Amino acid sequence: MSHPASNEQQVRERIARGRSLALVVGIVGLAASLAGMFGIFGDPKLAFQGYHFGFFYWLLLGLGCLGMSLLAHATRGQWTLPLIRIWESGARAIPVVMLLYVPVLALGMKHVYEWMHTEHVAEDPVLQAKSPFFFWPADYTGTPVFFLVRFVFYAAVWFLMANFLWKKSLQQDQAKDPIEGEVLSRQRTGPASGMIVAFMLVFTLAMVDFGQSLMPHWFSTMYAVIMVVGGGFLALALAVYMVLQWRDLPPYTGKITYMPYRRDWGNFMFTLTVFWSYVSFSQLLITYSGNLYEFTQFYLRRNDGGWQYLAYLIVIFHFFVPFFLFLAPRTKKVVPQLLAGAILVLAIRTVDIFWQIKPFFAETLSISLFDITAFVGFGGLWFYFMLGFLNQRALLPQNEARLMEVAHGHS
């Protein structure tokens, strides 16, 4: 392990501040969720399905510091530099998310997954018909085998995946020289190239389980897309709100106000407000061409019962409201206005992932105490591992020729 350097102590200061919250946070949300899954107090129903909520937030948004890590080290762009280090943090807390699930693989799967529903898929061809995704090699009144062994087949893929990025990276970090850092730097490109496109065929397939399974007549060809835009959306608002806050401390100062890296980071937050909006209307599009009702359930059921406010919102403030502020100039120049637009990112985000999923359990707009609690559960414990890892570090590449050629102090 590389050893930090002394001028980022304030940072460091800061991390281990936050860390201690988000322990306290994350047991006392986790704790409330377990009791209600436990029928302690409240809906253990309404537990298990705001818990699964919780685990596909914060998954999604590991999944999208891993995806963002590998697209750094196969492009090798100078503005990733100042973030790579939070992302192969969060990619790392993958583990912890998943490992934390495992209370709804135990005792908790009829209460989330249909298909789990052994009466219901008796009376159901279609439901018959997937069951060997599920199930196999035994039938629908058996053990869900094929999906487990999936899901710790995911778990291992994305731990193999950020591991292999976090030792090549640290091997850079203890490099002789610049020179070697470089060369090292650079070996890593065809590695995390090809990783990219066994990391999408992997998220593909784990968003099949843990969203569109939660409706399992439903087909979308564009889901996995949405859902690996969002993420990395996510991850990338983090990363630019967590260094932007920490901009006036070492190691950050200069380097920050560099102005290319702003305006490299509004760029692509506007690229990736283009691209989300873009998949998400064909989606919409192809499902309205097709009028068919394995395909229109899903927004027949976000189109009433309340869930339609949540639409017009995020219609609102994850295009038009994103849009016109990432694409102005200004944006890019003044930090606060940047800062701005990362919250407002987070923010929308949230919003969208919360109708992606909870309208799959609840037909009319609610919002349970199990689902804030597994929220903050859940992200209490992955931001404890996530900037545990993120100390472990010098907070920026060491031995990097390209953060050499920043020109500190101006903006």
Contents of the next structure:
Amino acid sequence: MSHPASNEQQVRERIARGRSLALVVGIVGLAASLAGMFGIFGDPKLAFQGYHFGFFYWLLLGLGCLGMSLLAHATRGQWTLPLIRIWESGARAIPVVMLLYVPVLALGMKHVYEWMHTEHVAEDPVLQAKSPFFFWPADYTGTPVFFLVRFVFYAAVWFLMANFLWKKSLQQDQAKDPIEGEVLSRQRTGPASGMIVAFMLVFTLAMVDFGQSLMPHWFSTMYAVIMVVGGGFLALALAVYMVLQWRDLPPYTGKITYMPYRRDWGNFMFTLTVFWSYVSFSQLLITYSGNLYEFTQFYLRRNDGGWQYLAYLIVIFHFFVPFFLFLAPRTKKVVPQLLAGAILVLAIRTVDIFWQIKPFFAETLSISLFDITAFVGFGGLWFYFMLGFLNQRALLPQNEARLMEVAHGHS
Amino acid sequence: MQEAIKPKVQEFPLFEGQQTYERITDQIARIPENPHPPAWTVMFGIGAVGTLMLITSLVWLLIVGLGIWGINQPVAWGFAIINFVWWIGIGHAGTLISAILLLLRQAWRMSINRFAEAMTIFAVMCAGLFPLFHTGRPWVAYWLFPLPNWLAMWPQFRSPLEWDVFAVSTYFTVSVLFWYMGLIPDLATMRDRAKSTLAKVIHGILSWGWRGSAVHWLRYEQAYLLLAGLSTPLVLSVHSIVSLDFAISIVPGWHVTIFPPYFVAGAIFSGFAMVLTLVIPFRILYPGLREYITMNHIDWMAKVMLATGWIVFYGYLSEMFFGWYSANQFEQFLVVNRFFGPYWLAYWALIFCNGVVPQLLWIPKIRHNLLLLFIISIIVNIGMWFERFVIVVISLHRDFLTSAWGQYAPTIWDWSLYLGTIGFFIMMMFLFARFVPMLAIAELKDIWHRLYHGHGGHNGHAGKHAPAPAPTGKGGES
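Now that you have shown the form predicted on its own, what about the form predicted in complex with the partner chain?
To see the whole picture, the full complex is given below, headed by that same chain.
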């Protein structure tokens, strides 16, 4: 009600244009990946593995959006208000990513998951001991029933959470006045806090399934923490990037992207830079000190065969550069600098996730065609739906007293 | 020039009653000025007796040696390390409140920071005693520092125990500096109010000639922010390094990658529990405090406990699940041994105290019930002690080879030293309440000015935290 829709026309047109582009790119990418699965461009194994990378990346981004939305609703941080609709839309697009994974579940489990290889498991007591986690109630020669059940369960839980937040926000948009909006906003904090707990527990299991189980002898209790921080970081950088790109267009003009917000965004990116580095380094240090192959194999693979160069890049551009960049007050004052920071985060997060996932499949540094096709394929469709959801509602929370104070307060 | 996003505190009053600058000063400063209530004498007495017990235990320890404790192979760490970690953890609430909540512009911290910082200092003192005496030769403890010496003895820098020396001593130094610097304007207030010459002189010396000029405040604010920046990494680093004492090894139950953040969360959890354990009775003892440590403050502290409690509980669940998922016989045995081994009671007590009981804090009514909150905070304190017991004793008493298994039982000297440190802690807290303004007077006045008093219409002080009228919204918890 405070932002007449006509003002937003330009942003909405951009979103619509972005959607069409995303759809085309997405379909082309996915078509190429699917063709690859049938051996049209060589070894189908590479197509499935690349597809898993695309899935993992966009799932993590979607879950990052969901996690950030939950955090925003639970803590009611002012700084989240301009970004929250983007996250909610991103979270709502998770089921698309899950659905697009069906080809792997149906055709290519063996190409992705080592524990699907009956002949390996037969010789390996450790894998046999773990097999109930994937195959129960069948044994390791059967169908991975438990894994598939969990897959459906994850999709359902994430959909329900995203949908709940979506509905509650819509209710607030349609409230009769800001007072009712405020009441609704406060009513969300309890359920959102509870959902953070559920989210993290489910996320942890999902990260075992889609991440750790790719190297089934290896495990780390820190892994899900590293991933959740990384996912949230990705979602934050994306939302900040989008909002700052549109800073000259209503409704994102003026106070919506003004200095105090930018300072908080920059500071939160600084915090996530440090926290991500802290948890990542802790895992490395503990693994290194223990020096047991069971644990070190994860890093041995990633510190050899060319992968170490990506690791160096990550150390420099995921820690040192953003550390100083986001620490500097200037970054938050000068919009292009913060925008560059967000782009840097998006780029290095992509490198990091690639470095996390691809070495599970390849001992030497390599990028297959399918890593790219799946990445743009999943990404295209994710954006298509996410931008569609974004366009369905008001771009900023309506009936939000705190936002109205900012918009109509001192000029 | 820095506009700030309006903090959310206006939605929840930070003060009760009609406040004026004079009233804030008076309510807080008169606690150390007035004669102390009889309950103070009782509590101080209890603390003093505990301190005597502490001294006795230490003297006997020095005379006889470590044999008076229950430690032996395979459990060579026992109470000393359990209590060390417990105390260090308790200190973390103070640092979190002083540093991180300041950087997060959480105005509610102003009412509890002085108190929690004092708690940090005394808790770290208690913590430091244990490893110092656990070395067996505390008189050569300076060997832990890399001092050039003719024996060419050099510390083992690869050992996390050595990192602890630096982490904890830095932590203590910064905490003391932070606490003392925050005190300077208040000590000057005490000086100006003092009636006796002696009090004037002592407070005058301690407040370094503070006159409250604009230049003084400028320097003060800069130094405060710098110290907050310095302390922030300490909140994470100190307990992370303590966790590495365990995690660097390959002992099942210790070699766990999630240990650093899980320890930090546990530390904040236990720290806030201890703040509540102390604040609730202090509010009864000194009713004036209730105007500044309101039910909103208590509610926020309870929420922090709930959140950090879940991180800790997540750690337990994670250890259980990955213990099984590892398919490693030693890891799996550890889980079984925790569940059903000789110390099963300690393990289930930990799950009950830290996992189950804090769930009550979801209920707003319980967060507003002081008696229940007090009981919950005590339960959490006990639970966090059991957590360290489980980590130290259960992992050590049965590790890889059955031939190396053993049992551990604390002796009366273990208990007397532990209870002695609690006594010392109580004594110091009550001495602190007796001699120093318990809440930060200057900061409270500042925040009161900014939030409730300093604005004229909408434009007020565009410079600092521009305040705004309380929103029209109603509902939600308050």
